[in-house]
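So this first bit is one chain, no partners, the form predicted alone, shown in structure tokens.
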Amino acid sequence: MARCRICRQKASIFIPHHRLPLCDEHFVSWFENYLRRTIQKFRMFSREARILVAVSGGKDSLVLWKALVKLGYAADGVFIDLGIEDFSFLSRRVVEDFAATLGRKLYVVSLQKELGFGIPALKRRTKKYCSLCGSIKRYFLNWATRKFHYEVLLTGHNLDDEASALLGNVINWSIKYLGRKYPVLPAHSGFPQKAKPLCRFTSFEIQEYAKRQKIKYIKESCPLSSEAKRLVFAEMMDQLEEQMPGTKLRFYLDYLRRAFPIFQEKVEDFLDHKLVTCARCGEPAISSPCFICRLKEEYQGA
């Protein structure tokens, strides 16, 4: 029988890349201990900051609101409601519901009212509806930090997503987001800091918190999603993973300290175009109008 590496009571969780076996009660203070000092690794923010937390009703983003309000930051939340009829509706409330159990502001930035339309009218008029969304989502997030007068945004992608996102990357040698592939990105031609704390931690660990913290969140995927090249990465990462525990982890961090910055000396070389400024927005964008800004007008006009 396991026994935890803190009280020697029986563990109730293994965590096989750091061999670590944990009681509930030390697996908790190890999570949060661990995010602590994730962000101290890599200072991503201070203290005293300001915070952002993009909340999707999903497990990581709770779980990283839920652990950064325990350590005492002042982080407060941001959903994006896609107009995705049931999917979006169940989200918002659970992420609602969830900001009320914090006692933390969440702000609600509906594509109905700030574009007209929500995601299934894009669908209905373009293939690339997913990649759109995603840009959508970003706009919104960077537009709703400087709106509401944040200093960082945080994400809740996870180690799974980008060891994923990482070999994808390495694959199709996509140099210019190999060149911003870090955990924390500063402020820069108007976009706000950026910062991902769930980093270091997998899935797994992140739905176990989940589980000893009841935090209650959407199990579903998006509905509209088309993920076919991501999930084939990240089955790829789950078997060199299962085979070699660890290799996730080794193979993020490795990068981040041997190749990410030769890579990042010279990640404007590797731009398509230039940042400018929507001369009708006045966010940052590679073209003015902007692409938000072009995407009204066309569909005002439709």
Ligand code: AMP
Given for the second form:
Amino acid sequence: MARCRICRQKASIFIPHHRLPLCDEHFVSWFENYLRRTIQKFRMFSREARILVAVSGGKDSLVLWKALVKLGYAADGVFIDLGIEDFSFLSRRVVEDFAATLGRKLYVVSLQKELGFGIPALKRRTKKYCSLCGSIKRYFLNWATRKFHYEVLLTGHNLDDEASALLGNVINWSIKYLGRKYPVLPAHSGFPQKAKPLCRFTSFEIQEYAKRQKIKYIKESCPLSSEAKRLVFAEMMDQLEEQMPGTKLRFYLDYLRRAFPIFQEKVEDFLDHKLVTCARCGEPAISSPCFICRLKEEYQGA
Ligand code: AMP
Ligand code: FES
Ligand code: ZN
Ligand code: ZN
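Mind sharing the form predicted in complex with the named molecule? What's above is the form predicted alone.
First the chain shown before, then all remaining chains and molecules of the complex.
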């Protein structure tokens, strides 16, 4: 192994995208500096902003939360308890313990409490439970941000997530997604401002930071979702990266710089629905009552 670029001691990691050999200590400070620079570069939020981090119990969102708090941001967390037996139970425990050691506030939103049922009950009724679950999570994350008076909602999406989702959107020419795929989206139509501060970090870098900060996280993914399509694009991106190192970062960053502004200009023409406000819950939706209010009603009538 080479020597650390900063202190010339033995390096413990090599970061290919930046051609950087670093020791443990300087890797951690590189990670936090690069996070701060990403937040500034994309003008994600100010130092004074009230920030809510969506934490799942996985490595990405816990790393994001920890690094932000170390950088001095006042960031609290929100966890959506999906009611998926052991998986949600263990994730919830990990997130609650983590919040206690960080000394930050954590909001737990339980589907059982808010909807009357969890994802397993939804699975028994519809094959589309997995994509519905994604929409339910987004709904309650927006809802919690507003209810608890936060200004920005953050998620732990990383470079691998963003590049593979971008590849999927390009393959399908999903212009309505391409026109909104950016690391920061301002508040609009009742939605809070959203940001993805880990968008320039690879899954590997995040995992290595978690290791060095001794962060305990849930390694298993959801037992109910197959994620087959998502994995195909992720594997394709990994193959491209292996054959042509640097492709992942270039594909994503060049998209943001050169292609996004073009798609963004046209995005309104490609939206399927105009947004309205749900008359029952007050959240932005494509119909009123919104899908959550209708789900609640169906469940009560069942
Ligand atoms: P995923 O789609 O599972 O890769 O998750 C992407 C991001 O969504 C995570 O990094 C979290 O920020 C957020 N997230 C996923 N699941 C939950 C959950 N149950 N509660 C709160 N946030 C979540
Ligand atoms: Fe939603 Fe698994 S996390 S179905
Ligand atoms: Zn060093
Ligand atoms: Zn509603």
